[in-house]
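One chain comes next, on its own, written out as structure tokens in the form predicted on its own.
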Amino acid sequence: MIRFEHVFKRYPERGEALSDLSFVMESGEMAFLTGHSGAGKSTLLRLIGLLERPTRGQVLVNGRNLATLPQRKIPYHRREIGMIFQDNRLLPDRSVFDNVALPLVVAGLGYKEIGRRVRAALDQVGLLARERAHPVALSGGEQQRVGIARAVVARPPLVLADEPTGNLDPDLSREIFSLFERFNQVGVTLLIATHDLNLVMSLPYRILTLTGGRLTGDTGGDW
């Protein structure tokens, strides 16, 4: 699913921010992605995305060599791919229903088929009676989970989760991790990176340590 060989990230303004990066993740698992900030964290999780490119090495998602894929094939990469962000990035002017229909639309699905599969996503997170709510309206606990109904209501193979729990107290953070246990199970690949230290050290789970842009530990690779 997810391969990086010997990858490196140099901006010019802030030096190295991947170092020699090399680690393989198979379809269907989930694994923690964890370090200081600054780590490198955002950036690798970038890289998959093809938000950014490395200056050095390969990453490969689902065999795809991300360095030679055109430009006008990015939109479709990324199309399977959910992205979770701490700050939700949700428009404030659209009503729940809205947000979680903006992929769907994007890839011209029908009015129907998008009912139907925003209803089913908002289910899966337990906020099916807010779909015409406003997050303006919703605990950060509840914005958290329609980020993540959007992420997944496209029905992507992998999802990355960049500090999804970051503004929430422990209790949310642990109903939000069970929600992507959930979305495991049923197959879909997470990447997930997170501060919760003492939290992802409680889950059966494999761990990627960044320390300055190396990875210093992994308990699940062959690396």
Contents of the next structure:
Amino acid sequence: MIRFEHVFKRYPERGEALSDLSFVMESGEMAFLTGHSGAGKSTLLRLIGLLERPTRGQVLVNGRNLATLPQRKIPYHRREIGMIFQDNRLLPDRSVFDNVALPLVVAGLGYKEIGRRVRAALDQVGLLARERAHPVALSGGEQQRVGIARAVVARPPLVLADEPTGNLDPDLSREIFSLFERFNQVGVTLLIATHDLNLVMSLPYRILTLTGGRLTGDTGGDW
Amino acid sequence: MRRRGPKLLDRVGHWLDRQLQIAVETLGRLMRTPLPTGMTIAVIGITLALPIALYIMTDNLRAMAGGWDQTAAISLFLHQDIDDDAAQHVAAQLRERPELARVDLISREQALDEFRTLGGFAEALSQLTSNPLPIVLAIYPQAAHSSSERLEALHAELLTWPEVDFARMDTLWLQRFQAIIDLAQRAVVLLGALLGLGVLLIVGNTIRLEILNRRVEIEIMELVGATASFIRRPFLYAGVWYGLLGGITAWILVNLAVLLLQQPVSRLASLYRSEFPLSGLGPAETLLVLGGSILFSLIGSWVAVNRHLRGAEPG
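Output block for the form predicted together with the partner chain, input the form predicted on its own:
Everything in the complex follows now, all chains and molecules, and the chain you saw is the first one.
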């Protein structure tokens, strides 16, 4: 599903964020990406979603070489990836329903289909009753679940999460992670960046560790 | 493959549905902020109303001047000692000339009558023992021969005739007047183009601010896979709405002005013993105003969108 081949990313101001990064993630896999802040976790995820391009090396997603992907195809590439952010990136002036519906509206689905799928996604994250609410009226954990519903509503084969539990207490974090496990059970590939090592260690999933932009640990699934 | 026809139709129908939906959504968004939207529309309306009003003014002046074409081009005043027969002879000579359309003979009695009824000179004229007025020949040239050079030549020639005491060119001022109107109208068209450019800038700037205000929303839409055209479309529709509503505002302003001026103008006309219906914007002109307004603001929003929305570009 994801293949990094000797990937380097250098920022003019900050220097090298990733250096000589190579790894492969199979379809249907669930993995955690850990490391200190500034280790390059976000950069790695941004390269997969084509929010940025690598300075050197190749990134392949779903068999597609991102280096040769033309500009106008980028939106279609992003539709196959659900992205979840620490600050959840919700639109404060739109209802929960409208926020979750955004990927489907963008993809040009019909009203009925949108309604059906949005409610299914909200049901999965346990927020079906709050579809009319606005994000500000929700708690932090609920907001993050809305963000997750938005990421999975279009049923993308790959979901990326950047510190999804960064602002949540351990109980809520556990809840979010069990949500991710359920998505993984139906075949979704997930890559989750987090520095919540305790939680990650307690779960039976592959862990990729970044240190200063280099891959310094990979449990490779043989935990 | 056989199902391609209906499928294509379906897709066109779906596409039209989407466009209509976006247009209505965009209008709804504009309506949610009535004050800034109304102000932008008012600015567009006033900007466009100015050149349109000036154009209508020159158009009406031209129509008014057109009504004066019935005036004789040259009036020939014959010597006092020329009698009616001799005058008829001169008129007959003139009528043989192909470049002249009509020659009217105004006898002394006719001239005196006209003076009595028109000029309010009845009192003074009744004091006269003899008629001091000369015989006048009113000369109307063919349209092809009514240029000022030809009239000047004719005028000069007629002055040399022994029967002629004095010849006056009546239409020269009219031609000058028409030339001035032509010039004014051209200036108005230029002004219109300039103010159209103003509309373009107003809409461009409004759309630019709107894009900056919705930066976060645009970013998120790009994250979830919105295409560049999906993001641009609402802004372009906003431009079309601004143009349409601004154009309608300009139309209302101009026709309101025409309506308000109708009465004073016809009063003025009646003082000159004539009638003059002031004309507003006809259907063709209305379409032109709305079309132009929409075009200018669409270009304005297009420029803003192209400058400030570059699509999903990786850093």
